[in-house]
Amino acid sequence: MAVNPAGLLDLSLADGVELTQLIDEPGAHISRRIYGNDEIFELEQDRIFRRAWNFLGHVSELPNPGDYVTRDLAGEPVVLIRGDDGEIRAFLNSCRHRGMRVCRADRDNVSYMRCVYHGWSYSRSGDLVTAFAEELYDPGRLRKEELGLIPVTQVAIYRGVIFGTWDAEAPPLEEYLGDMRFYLDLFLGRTDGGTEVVGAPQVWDVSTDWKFCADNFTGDNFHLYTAHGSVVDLGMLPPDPMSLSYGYLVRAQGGHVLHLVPGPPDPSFEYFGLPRDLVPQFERNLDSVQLGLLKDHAWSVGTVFPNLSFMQVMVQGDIGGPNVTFLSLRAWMPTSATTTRVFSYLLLDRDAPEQFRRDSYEAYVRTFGPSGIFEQDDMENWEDCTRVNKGKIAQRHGLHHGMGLHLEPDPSFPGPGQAWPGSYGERTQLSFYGEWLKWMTHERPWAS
């Protein structure tokens, strides 16, 4: 990547527009080209994912040594392992022979990693164990201590979430996520026993630009008696489209943005709905102000900039039936610039009852599994936003996104970050695009 002497990427597109005329946070503008645009596509790929900490997995998904699980970091083939010492490792999924994927299987657990071209195996902590006909090769030249897989650069858990980046000048984890820790703990670490992951994540692809699906859990609150009308004629949602404004939207930090909003005055609606079982564990892993967010919210959507989203929300899982609560995580992996293929995880605490972890799944599949109600109004939103997005006319004009610009931060909010009052407005989708500029336009970002 060419750098000026400010610390600036080349800002030109191949026609001579500059990056920077597409984004103005302040102003509430975002241009259309943004989307479906195959140039902008790999500028992303070369500038954010290649750079920032990409979401991989969970710990509990690699219970075992050798337990494996196949995954992309940005756009690339990975394979997460545990070793037979207990240590999560990642590694480039490709062979040092000719390229070809070692761990084919979506999950397996294995004793060795074994290519099915031509036999080399290598041990589950990546080293190259046996090659076929070794000794056919000069004295010398198949130092096998030097053709073990090829490690993802940096790899760091949080909270069991695992991720990675392939930059080494990428800051450590836990100062890339920032003020997010504080938000992430009131769902991943809230229990004794922390959270896992209910079976295999769901996987599909989607026809759309990535940035439509996480703009859409930057804290998109008001789309809801919209988009998804079907469900309030089903008595899914409380009939009044204001019920759900109220609350908070957070800028926590770089980019890393959620909402927060409050149940009716029901003390079901206290702790996101979760357990009371659960509650002296919330009293010892949080400190007074996390836990008097969880007490006194119901449901929270967010994003950690880039694509891994979160939802801790209260849904009906049948007509008519109780609500109930659930943790969703969700990663949006750019394909091409036109496709994105979803992981969606269920988590559960650990700790959590058996009746509620079989309602909360229900929950879960109905409303926003793939086949889920929710699910297939936001696809089809998606889609066609990306078609449209893609047109010379559409492109000539702006997208608006100014939506309770006129309020101001509330200086009373107890949590890190900026929180302004409300949980409709764009406030958040623009922190998210403000991110994506800086990380398209910047050498270091993180450091901007």
The other form holds:
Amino acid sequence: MAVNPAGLLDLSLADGVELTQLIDEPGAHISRRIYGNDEIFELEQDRIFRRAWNFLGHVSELPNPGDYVTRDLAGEPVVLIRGDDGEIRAFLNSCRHRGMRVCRADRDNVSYMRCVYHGWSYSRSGDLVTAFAEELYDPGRLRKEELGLIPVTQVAIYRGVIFGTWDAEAPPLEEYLGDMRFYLDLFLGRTDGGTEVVGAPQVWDVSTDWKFCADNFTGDNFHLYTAHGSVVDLGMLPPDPMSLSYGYLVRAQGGHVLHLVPGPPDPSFEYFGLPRDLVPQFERNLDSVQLGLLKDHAWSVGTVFPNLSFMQVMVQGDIGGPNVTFLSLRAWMPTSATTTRVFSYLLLDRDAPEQFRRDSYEAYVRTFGPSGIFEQDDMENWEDCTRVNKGKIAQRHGLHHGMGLHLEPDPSFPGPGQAWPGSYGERTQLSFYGEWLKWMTHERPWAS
Amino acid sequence: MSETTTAAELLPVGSDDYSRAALFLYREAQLLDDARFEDWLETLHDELVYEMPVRQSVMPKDGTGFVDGMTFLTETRNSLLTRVRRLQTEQAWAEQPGSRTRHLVANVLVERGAAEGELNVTSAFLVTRTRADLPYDFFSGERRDVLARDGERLLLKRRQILFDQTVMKSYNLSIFL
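Having seen the form predicted alone, can you show the form predicted in complex with its partner chain?
Expanding to the full complex; the earlier chain stays at the top.
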């Protein structure tokens, strides 16, 4: 990456437009050119996804030594494997001999990662153990100790969630997450046993620029009453379109964002509707500020920059059914400028009671994922936005992101970061795009 | 129908119960393709269990890859009723304008079920979906159904949809399989 003395990367696109012209955070305008654009996609891979801490998986997907799952990291195949020492490691899933993937299932348990092409075999720790016909190499030519699988440059775990980055310069994960950890702990760190993945992720392909998914999950609460109007019509959301407008939009350090939305004044909406049996654990694991925020809110959606989103929301899975909360993680993996592979996980607190586990699972599958009565309408919007914004005429005109900008951060909000009052507004979207621009233009985006 | 079902236990093609089961599936396909969802709901048993497990790509030693405990659909009659009611609102954008589907059902095998009056029916399905000017989506797999006799009619009491894809190559599942 070319860098100028001010620590800025090369800003020019092929047609002479500069990246800094694409995002006007103070003016609340976003250029349509950032979507569905091959040049931008390549720059994002280079400047965001090969540098940022990316979601890779969850420790509960790999309970035993030898368990592996295969994933992508910045568009390249990686394998996560638990070693005999219990450590989870991540490697480029590519044999050092011809480049073949050494792990080809979505999941397995293996003694060795053995390439099916010529038989080079790697230990669960990634070391090359055997090549084929080693006696046919000149002495000293096959230096196996230098031919282990290429490790993901940094791998770290936060509250059970596994992250990786290809950048040796990236700060430690905890620093990257910064004070977003305070909020992530409301969902991932509130119980003694932490969370676990239920089954496996739902995975599906959507013809959208990944940024529309992340944008929506920055805490776009005001799309509910139009995009999800069907669910309002069914009586599964309160009829007043302003009834979910309360709460906060929060920007933590590093451009990580979320919203926190209170439920109606009914005790069943306290603690996000989580099982009351777990409250003593919340009291043990959270500080008093976190505990207060957990008690006072019912819905939260947010995004860890760049593309890991989460939601803890109460929904009705079917007409007449109870409101039940679920916790989902989703990774929006860009596969091209116009396509995204979605990984959607349901997480449960390991200590959650049996009936709640069943109810939460049903609520999640019925409302989110490709068949969900909420989410199926989201893809309708994201795909259409991606198609239309590619137009050269359309691109002459920016997109308006100006809701709620007159509001000042509330100094009395007890959590870290900036919190704007009310959950209808575009502060979190603008924060996301501001962060995007910083990563697209700065040599050291995490430092500025 | 289980893996241990023998050929001798399969009801002959053209036998009374076989024909009833096949007719149920063909009529259901027509109801779904014609978007006659209210009529389709009438074919569902009150105790219906309707599931479509998530699948992963695994080595043969690990079986078929269907995931224990996670699905793309986990439905009851009431949740399917909810989906139909949703389509009847004027804001179900994923289906407004609507999908055009073709449910093709083949390889129908029928055996007597565990309970009196029940039939276990397996079939292969290929569902095509197109919408607006979008290219075709294909959904293929196996259905494992239990049909229960209710007077003169059969009702769908259980459906397991064994989907062929591990990564759903469709942007949504706003149709019924």
